[in-house]
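Quick heads-up: it's one chain on its own, the form predicted alone, in structure tokens.
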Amino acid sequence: MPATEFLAPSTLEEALGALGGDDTHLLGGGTALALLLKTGMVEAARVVWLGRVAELRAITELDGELRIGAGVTLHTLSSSPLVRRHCPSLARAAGLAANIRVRAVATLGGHLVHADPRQDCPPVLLACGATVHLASTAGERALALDEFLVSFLETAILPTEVLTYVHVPIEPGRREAYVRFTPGSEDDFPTVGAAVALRADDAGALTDLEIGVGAVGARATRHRPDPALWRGRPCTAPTARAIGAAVAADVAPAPDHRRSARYRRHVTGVMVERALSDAWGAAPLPGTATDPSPERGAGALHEH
């Protein structure tokens, strides 16, 4: 790895003094990008790691929303109990995102400008209308997280920006979940991550409905079904099938020499169903699809 000069600065006023120029990196917790210096698919002059700007490591509930600075680690927010209370589906997608030691150091702003489409934040983010927000020395600005992420390790961020902050909105009686299939280990990446984030009223009838998937195309996508198919209805096992097979229908999958365009939009509309099945209640809803492999057995799990 070619000599690279490393700051460490302390305000995120300094931060952002040093950027500039394409041959400039921030640095979070190291676990992407570091690997991209060693092997050579990005240089850098100046790498600037954020680890001492202590604004950027803060969660806080403000004004209706959750505030989480870019510098909170995958363990902080798995274990936070301010998102735990408001956003439980983003604590446990952090959770499960790579091992314990990814997580010990990585950061949700790194997570999120890294922009590999397999990551678990994402899809539960998108599912959530949460907002990031960019600074630079010229201002700041917000942008919906659908906005942000762009394509295959791409946003819309600019090399003079840092992101700072992610909003998530507090919404009470907002019922949510984050599941995802992983055919080999658990530390694995996910074949496909699906978040849901429902709202219902007195009467058991959805009334909202946001989705979010990971892992499927060059991106983390946000998804809303036609309401036709769910508003005024209880979550059903006929309803969460019709609305997985709608996402499935919407989702633009990227075949690898591993899994199939197909098989990863079946395993889509399975993941969905059992997202609407673990927002609406603890228990499967009844007929709920269990099998991800389509019109085949239980131990064809893995397409290769």
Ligand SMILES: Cc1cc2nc3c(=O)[nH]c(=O)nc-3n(C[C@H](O)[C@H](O)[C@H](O)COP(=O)(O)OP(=O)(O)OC[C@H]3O[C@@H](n4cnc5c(N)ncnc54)[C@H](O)[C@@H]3O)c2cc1C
The other form holds:
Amino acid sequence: MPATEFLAPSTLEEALGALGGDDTHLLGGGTALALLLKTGMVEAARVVWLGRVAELRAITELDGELRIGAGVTLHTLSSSPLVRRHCPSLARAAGLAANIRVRAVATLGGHLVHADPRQDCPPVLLACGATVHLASTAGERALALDEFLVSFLETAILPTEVLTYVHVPIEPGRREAYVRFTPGSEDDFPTVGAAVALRADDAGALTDLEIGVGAVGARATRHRPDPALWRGRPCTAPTARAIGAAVAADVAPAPDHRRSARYRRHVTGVMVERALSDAWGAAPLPGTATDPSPERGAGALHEH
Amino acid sequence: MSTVVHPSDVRVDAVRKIVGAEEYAGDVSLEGMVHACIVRSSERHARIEAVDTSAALTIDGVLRVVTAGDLDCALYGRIVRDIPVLAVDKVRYLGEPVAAVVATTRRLAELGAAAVVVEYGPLPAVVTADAALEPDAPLVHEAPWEYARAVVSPDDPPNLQSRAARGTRQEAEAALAGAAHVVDETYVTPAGHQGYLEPQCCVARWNAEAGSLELWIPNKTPYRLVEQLAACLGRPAASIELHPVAIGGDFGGKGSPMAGPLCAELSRLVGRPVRLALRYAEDLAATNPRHPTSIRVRMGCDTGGRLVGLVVDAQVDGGAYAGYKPMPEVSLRGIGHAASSYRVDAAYVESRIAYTNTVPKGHARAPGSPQITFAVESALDELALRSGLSPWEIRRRNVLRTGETGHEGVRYAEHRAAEVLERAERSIRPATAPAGTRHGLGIALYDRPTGLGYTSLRLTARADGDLDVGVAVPDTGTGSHTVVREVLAGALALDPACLHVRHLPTGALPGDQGVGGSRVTATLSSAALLAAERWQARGGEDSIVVELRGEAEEPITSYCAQVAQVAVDPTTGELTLLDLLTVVDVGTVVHPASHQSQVDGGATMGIGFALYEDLELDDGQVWASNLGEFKLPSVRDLPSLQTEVLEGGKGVGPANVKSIGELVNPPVAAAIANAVFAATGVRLRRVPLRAEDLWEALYPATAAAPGRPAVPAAAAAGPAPGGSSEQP
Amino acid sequence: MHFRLNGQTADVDAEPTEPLLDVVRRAGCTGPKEGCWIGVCGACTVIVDGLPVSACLYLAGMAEDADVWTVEGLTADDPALVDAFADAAALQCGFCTPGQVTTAWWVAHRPDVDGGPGGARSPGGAGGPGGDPDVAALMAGNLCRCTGYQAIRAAVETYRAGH
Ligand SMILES: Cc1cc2nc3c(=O)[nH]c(=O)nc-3n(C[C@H](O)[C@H](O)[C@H](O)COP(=O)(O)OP(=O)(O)OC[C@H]3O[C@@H](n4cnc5c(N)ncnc54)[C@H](O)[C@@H]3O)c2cc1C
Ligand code: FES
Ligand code: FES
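Starting from the form predicted alone shown above, please give the structure in the form predicted together with the named molecule.
Okay, now the whole complex, with that chain kicking things off.
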């Protein structure tokens, strides 16, 4: 068995030059690729590790955008003051993913290229309108994340390309939130992840609204519910509920032997509603209905 | 002799485990050692038509590919000997070993295994106990009664592994017919892996000249394993030696021979030491997980809530082989103890274990008890509701009191059920459920006898004046070696630091029965006391060996009550465990820190059983195929765990101990299910208790607006979801 | 390959695409264990350049020239770390213990804040200003099947308090 060649270029140029051959794989943190290599699901003739490419490990503020290098780890993302200031829900999502050992090495580039629909950052990046930058020896191109994500473990990247940067628009006044629903163990991928980014005018009426949903369909999806439901209104509980219902109707739950499509669709609506509530403000939304369930139960001490 | 209890001294194994110096089987590396990997069946049930090893043999470093024809050994098993070391002619479950590849490195052995091509001729498969026990079901084994020590006969239903019954069915049925209130429900539990973190592993060294075999294997019953290996390999037991290695978690899963027989054969065939280590995915798919059950409980009481009749019919999926069950009757004794805490006029308990084309099942912490306790303690709450009593009251009215003999016919020295319940009720700290969720509280009760077994122990004076203490069983983590030290130090009035406890190889001592059956602490501490006595009375010897055979004395049982408080989010069905209170009935606590750790660990394992763990074996395949899918509770999943220790009980033997390790995990699931009912009016009769099932029950698919009717359907339908009957 | 292992220079034969776990174990540090093999359990935790990683998923090539610490090295000169776990009896079978101890070291020494309580509704969470440095949130991902975590938590609290 021929040994796998392992390259650790220190510039992007070198990295690009190493691509294109058969069975050549880029390596970010390896938390996805290592498993595939170990189990023989991927056979690699050459592995090109991006960890030494310094320029891909930086987070910068540039022309009204946050430019995040593809080699930035989820740990760095979650603790970066810049990210926390300009895109707090991304910092939050990155910090909620997996465990510290995975976050310490997993890179944003690997995260996006791996394109597991259950991942935490894509819904946030979709809601915040992120763009993905790709480079090859032939040049560069930029794609909206929504176009980049294709399907389950599938993106628009070519074998000759490196994902270099993720650009996130900095929009003062954007309120954002990410909620992650893990009904079983907390140490798990979410059953549904919902991100919202919204803006309101001085009168407290919604002017912009973008939603990202993860873990439900074959890929993370972006949703822009009918403005008739929300534009020009405050984000009251009925409005949030209507938006949630619209997104729930919009998602396409992928087959999953664990949870029914009906349940995941329902929970999508609830999580969108909750993300809206979180983004709008810490207090419950005006007009929040109390739990309609009647009192019952033999040993109950309290009811809420 | 009285027992001196020391303040919690540092465990004997603490430092070496903390600094990473403890030796597990996977850390053993021998001169010339090579590595093996198993080729596993990709079919549930199939004839093996051909095995093509040629591609594997072309890989540099692959030394040998072994199939059943190369072996010189018999079927093996702990009681029933029905397990082939490698499948012969046909495979009976997905993941069954078909061949093994030995290579110079583990990676090469794995590559070799992937290159072996097996051709199968598929056969019809049965993957549930219900289907397997149908009269015309496909046969997993053609003649199971022919296996050594089988407990079935040709007259039994085709795929039966064992049948166990207690009581008289007619009497119990008659009692039920006369009951004022009856519950008739079926409760379902899944297959679950023990979740030990150390995958099964074995290192074997066959010495052809001496005709001897050495093994390093994490097995908690070393002397029995020697007998099992001797029978399987056709060798004298005296030629087999097991070296002590630490066990990286057991919970019942490390009592079977597992990798041992195959590894031994491979070492013989290649003439070198071999390490056979499983990856965790193999361990989940193909070792010996907990039995899935479907348990029908019919329970009736009179108008005063007194239990008059109980009929339990349990169908149990035993998997493809019966050989991983260690009880002579090949049953799960826990199921037989159904409702053992209560006075019932007439009880009948029957369980049938079936052969199926699924991974063979084995013992898991309190075998049978988590399943039966979930069923019976849930049913009791359902009966309480029907008879207008609170869950507390129905238990109070029916628990056995000291002096009474229960329906099992055993007269225990004491019953502290009422005290345990009372302490539980008094100790509840009301938990606050977050806004928007509904709070519920549930109770469950369990009792478990403590036994005394057989072991041996050696004390040897050291040149430096300290004492070496040789024990015959490994410490599976429970702290049993520390208990030995504590008891000896107390009895000999020595500083514990002067006692050096070590697990000795088999052969160094006369024998031991192994860890299990809630007896290790009782047995080891009694043996330690005996040793101390002999040591003080010895003549000039500087080494003594004592043997302790547990003598029949007064039977002892201990009680555990648990109170769970949950918060249920009615919009998603999400269930959060807020608090779990455990009350345990104890005799003397020899090493408090180890005792508390058993309580916390047991409660946590119970939580995993209640809420997460399911191998998802529905179609015969283990779908939860790695630890990312088969979820064990993590530190942040835990609620506050409260413990109340009810001191002053009468324990076993002179050391006066009651069992703890298997006492705490069984009642958790029922306590939580009962709390969920209290919160929502929804009765979940299947574990794990899942948010989606709860939500589905609250909002059935037929509801007009999915997910948000004004009134939850189950509550609107009244107090009898699931078709229980109310009798005049 | 060349790296620093527990403060010492290490030159070992290794395939760059094999897991670092196999390399450190071959180099004699068998404290880190193989459990789940997929990054979930933490039995294989080692510190690479100051952060805990799953050595079962960390390719050896990525550790070239890196500063790698295993439980053996972390505990060698740190009796407080050993005592914290020993005094709290924060172990049973011990298989998870090297990983727990290694992550505990990071919890006490971690240079910045990450992680945070997971719940869907927890407002701060990670990334919120000063994500909650609750021990359970930080230690999440180091599974223990035996102890029920209570004693481990106590041990980590004690050790962290001493820093
Ligand atoms: C135990 C565990 C738990 C997890 N839990 C979660 C969770 O809860 N939430 C969550 O969101 N995620 C979770 N993950 C997934 C984790 O987010 C991904 O594994 C990780 O983000 C992948 O990043 P990486 O850098 O390690 O990718 P790698 O494994 O290095 O690469 C993944 C893929 O991307 C390619 N690639 C990498 N970098 C680039 C680049 N710059 N340009 C082009 N292609 C590239 C690689 O060739 C490969 O195909 C978990 C993972 C593990 C192991
Ligand atoms: S073995 Fe590496 S995380 Fe489990
Ligand atoms: S001590 Fe056994 S897994 Fe933690």
